[in-house]
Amino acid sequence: MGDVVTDRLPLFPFLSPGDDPFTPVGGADLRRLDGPVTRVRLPTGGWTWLVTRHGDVKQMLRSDAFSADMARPGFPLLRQAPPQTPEGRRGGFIRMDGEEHLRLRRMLTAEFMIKNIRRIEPLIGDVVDGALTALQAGQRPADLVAGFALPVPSLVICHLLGVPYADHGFFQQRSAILLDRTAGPLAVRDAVTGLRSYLGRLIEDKRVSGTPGDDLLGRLITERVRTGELEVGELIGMALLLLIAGHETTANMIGLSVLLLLQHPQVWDRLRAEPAQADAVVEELLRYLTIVRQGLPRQAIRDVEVGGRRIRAGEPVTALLSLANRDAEVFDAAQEFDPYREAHQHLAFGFGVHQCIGQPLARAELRIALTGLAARLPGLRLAADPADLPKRDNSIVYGLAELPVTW
């Protein structure tokens, strides 16, 4: 790849401005970027090309010139890699390429089709109602993150997978470690080992029971494991990925969305009065907030040109979704939150073959959670200064650590 002097490069990831949790990159950091495809320094001491323009990000993410396999030497890492074994990587298809990735992904595609998610919307509604009832019965002010934003997607993904929600404290604690880019390699290794052991025991109990159940894990055991198409170790890795992604991402979106909407009371009122209009609001929230702020890392496996830059085989590249979703060439007044715009071109779920498989579920959860909250708690308001809210800047999935509210 050649020697690159990193000392003078901007340090990435960028932190959101202290007084603005919605802006992904502050003005000072933006001014240090040398064009839409530029080098930045990583906290591990290496560097990566940073791709920030909407069209360039799409080109990169749909191209087979880039690998998602983080075990490759030179892959852009935000923290020191933990010791890995082949068993620990099995089933983690978002870090796979080619046919290996597609084989596992195809086993889940039907589960997350829009028509199947629509069938479980009554379940999501019941979960939201139950969480709101518990929230209203508790003390005020209340932390909306702990009391609503996190329990809702956690309960839903536990139901879909067939994982006992009673164990949510165990897997949420370890999920937080896996998403914390400041976590040490041994802590990450132990969190992965603990989660894989937990899921392995759960899957084994289902497998030997004779009746695995009509949940996602049970169906995969019956339809894939018993037929020899899927190994148990692969199923454990798939379950781990879905469990973490299935609650952390939506939980952070709910918390940030509520904070933003409470600063736009006319939109909050619209959600309550016209819940059928919520889909457009959700798309703009996804574009504007883009919680995967640390980007999607890749590595070039052959020479390729992106945004006028020649990227050599072996060089690290990161697609910065948050800036791509603020591209003024694609979105008018891109720095503004506009729930009336047509925002469907956003890249909040990525693009190409690795695009988030669970996006229909995430959209449904966000829509039902926000409309339910607006209907049940029309007087909802912040109980803290927005500037004082603790942010999860060091998490791979950005969000709020707490959101004190009252009503």
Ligand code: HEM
Second form
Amino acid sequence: MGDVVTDRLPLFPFLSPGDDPFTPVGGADLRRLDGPVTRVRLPTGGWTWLVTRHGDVKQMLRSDAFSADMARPGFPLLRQAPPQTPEGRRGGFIRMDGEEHLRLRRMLTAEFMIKNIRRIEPLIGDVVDGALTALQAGQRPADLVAGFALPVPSLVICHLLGVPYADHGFFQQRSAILLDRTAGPLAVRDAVTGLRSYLGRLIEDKRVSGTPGDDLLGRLITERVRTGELEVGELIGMALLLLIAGHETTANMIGLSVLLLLQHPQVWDRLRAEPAQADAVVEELLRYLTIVRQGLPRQAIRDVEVGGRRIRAGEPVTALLSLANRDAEVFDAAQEFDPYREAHQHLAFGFGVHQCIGQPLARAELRIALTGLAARLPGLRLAADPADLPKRDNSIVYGLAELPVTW
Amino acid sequence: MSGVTADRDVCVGAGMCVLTAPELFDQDDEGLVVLIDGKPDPDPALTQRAVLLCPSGALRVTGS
Ligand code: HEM
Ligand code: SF4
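Please give the other form, namely the form predicted together with protoporphyrin IX containing FE (HEM), since only the form predicted alone has been shown so far.
Below: every chain and molecule of the assembly, starting with the one above.
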């Protein structure tokens, strides 16, 4: 591993061209990739293999030859790791492997399965309606990110978990730091500590209250903590993961989706006229936008072959979902946004044992938010030059920082 | 006659099978896959698609 000369390797992560949020990797960077599995340089000094083909990404993410544990020496990091404490990592099963991961994930699978999400669709509908009513009552032009894209999924996840939405300023500011790959290690540590103690107090209040309540955290206290299956420190980490993953992702998808749909008025009109088509539109938005643009990092724990390359135990590997979702072998005219294609094979939610547990919720939120917006604000239009919109280039989850609109 | 098997020890409850072929797959109280009985492969193409999309490799087509 030590003998790789990194200076000449292309620098990762790649950025979208400043004026084109829909191209995940610009032409100059693409031309520097000398194969479907190739080395790139990391901002923290080392390098990682970059896996870019759809089939190779699937094979890699399903293989048990890779670890997702960021604390392993040699793991591909986009920013310097904060000082590690065992307590700071507890419950964060997105970074665990094998049985340790499965044990915690399986405590949540039933919560997020399709039939349970269907039960909360009326709640999502109410949240969307409420946000649109507030938007219509406010000034024009309005920022659709702050006024709609962010509050909708935040209100929903707060309701599901049993976290007071009134505290959203506190946790949104800290989750932005956790997702910012330019944040310093101490800022990251403080954000984690702040969020963990906030959630710890919340869980403690529910625990001592005698009636923990019928939200997800309350149920986990009653069914798992009181039975001795789950420790409070683990529950705090699970809540932290759900709170962050549960609103930042969908929020960025809504913002980018609206920008794209405003450039495809026939699709926008069709969302209103035929909301039943919305599921197919949402799948193609997920493929085409692939907001987890910086890929999924892993480390090989034994020698393994991916895409004809031999990867050795200990080597860092990154699955680049955005390019896999533009693989011409799998998607015809892959660079085109075509909401009537078969997009179901996309990898926007990852693949393998860590594949997004919240995907039924994300799909429902996107469908209800976008059809609601198209129905209530049919004349929606951009109130800024699309080339000038501020992007979240440094965030692990790509999106627009603002989207000025009018109607 | 082709069919499908589901390995609950491998399943991670992502629900891709239920999304793809709801007449063939369900998830139980634990969120893990269960096969809906009495459906002799309603649509082989959808079954095949569910197998392809299952992220964990829990589903397999059996027979020929
Ligand atoms: C459109 C919105 C979303 C996208 C694009 C997305 C994307 C992803 C991706 C790519 C992964 C895999 C990470 C990896 O393998 O390293 C993941 C995992 C995860 N997501 Fe999502 N997600 C979205 C919405 C949500 C929502 C709404 C929730 C809330 C419940 C959520 C919770 C999670 C959790 C807990 C994991 C970790 C699963 C595990 O490690 O087993 N996500 N997500
Ligand atoms: S798609 Fe696979 S992992 Fe997901 S619920 Fe079905 S069998 Fe389980």
